[in-house]
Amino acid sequence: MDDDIYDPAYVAALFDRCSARYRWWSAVSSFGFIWLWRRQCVGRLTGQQSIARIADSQVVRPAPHIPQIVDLMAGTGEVWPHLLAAIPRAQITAIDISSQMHDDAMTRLHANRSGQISHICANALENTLPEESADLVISTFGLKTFHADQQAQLAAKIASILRPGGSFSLIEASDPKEWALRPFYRLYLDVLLPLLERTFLQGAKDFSMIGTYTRNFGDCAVMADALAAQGLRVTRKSHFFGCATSVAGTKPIAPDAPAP
């Protein structure tokens, strides 16, 4: 192949030309785990409402707001569901680099919440949101089309966005190499995913890159170490066996001190 299948131009295309299948191709292909991978990843989220500061030595409650969270690599925005039953007043700003996913996110699933969603059609790496300014970040099935060097800028990107005692998840399909199935998984996404892909789907051969990237990036260990070289807490899951893992964690409100 004599692409850059991580150049944003690329991926752009990619899922622009997916974007109408996207939706239930992926729930079908993945035997409907992504849709409890979401919601697990969902469920990593910290609740940063209620975190007590410090201020004049005196303990102090921050006021209410509205929890702003921001989607990176949004997508059709699958996860919003999830996200909106667990935080109902929240504001998304989903960042995706595919507008036509978010136009058909809108279109076929969630006009009756626009209010509560706005879109950048932007690079994530390159996203120009004011530091400080999310609760809670979110990406599920994005890190993939990031090589390391890129998941290193991303992880810069999630610390700049957070606000102290904010709050991150992401979620990603991986290779899950120690699994003795494995060779059964592979099989699937390499060879019987492609197959099937070509003859339901006029002969495209999108989906089938899924085998490809998720052989690339392994799992979530190099985006882990990106992130905890920001400064942020770090904790790692795998999922079914490895067949996805999930990063999630905080931005801790004051830095951590220096080792004696």
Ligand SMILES: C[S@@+](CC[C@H](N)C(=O)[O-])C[C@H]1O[C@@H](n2cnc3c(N)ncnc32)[C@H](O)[C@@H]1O
The other form holds:
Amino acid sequence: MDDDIYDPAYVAALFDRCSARYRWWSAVSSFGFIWLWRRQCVGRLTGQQSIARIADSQVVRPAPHIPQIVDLMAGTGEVWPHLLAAIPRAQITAIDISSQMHDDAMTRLHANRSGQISHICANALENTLPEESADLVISTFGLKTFHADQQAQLAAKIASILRPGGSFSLIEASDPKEWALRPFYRLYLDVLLPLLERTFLQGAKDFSMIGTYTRNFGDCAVMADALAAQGLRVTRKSHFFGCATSVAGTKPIAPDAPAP
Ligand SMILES: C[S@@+](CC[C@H](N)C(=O)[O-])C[C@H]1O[C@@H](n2cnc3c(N)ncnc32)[C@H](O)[C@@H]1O
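Alright, leaving the form predicted alone aside, put up the form predicted in complex with this ligand.
All chains and molecules follow, beginning with the one already shown.
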């Protein structure tokens, strides 16, 4: 029987096998684009720290506050340098289902940042972080291993953990259906990368799964609709002819007023 490639146990085992080479392989196989796309994803977060609130007829200054960021499907923490460059005081809660990606992130790759990061090894669809506990939620390249129903579950989680006024930004490798050079791109993902992986990584077929996952994922449209259905404000963006797509937005401070 075929494996269920959306089964969390399957996904966790896949990334456990990829972890040691993940940083290197993702950078090289994307020709460095993945670094740029992570930075662009961070750039789509919007800060709303200085919103004045009124209590007892007085404007209340916001208390000094350490920004709380949740990094979903954090993997080996490749987005953390970008996040901490943008928001140096941030505290990051990182969630990932792969224990091996988690171990590599904390012990090998980011030991010097451990004071600002807490890492939860868990299924992001099941983990219950406190409601309205995050100022910002980010996810880089962690959506494609979810089918549409799972994306809807994830959207509900994001809406629940974000504070009102908080912002989210998610980016994923996508299938650039409108791009004239798509046949070459597909050839690269579906044929060349698997060949390189089999040749150089002792017959492995793990990183090559990106071809199947991106083809099935399409782009961030389904996730954007799921987030909007949770009452979040949403904008989509295409990166490099649609080879990646992102969805970003905010949780409204007050619900939209009914139309007059
Ligand atoms: C392609 S990696 C992306 C890692 C990192 N965010 C980056 O920018 O490179 C996808 C990660 O999502 C994690 N993942 C997949 N499904 C998950 C789930 N249900 N819950 C938590 N993590 C999950 C995998 O273990 C893997 O580390």
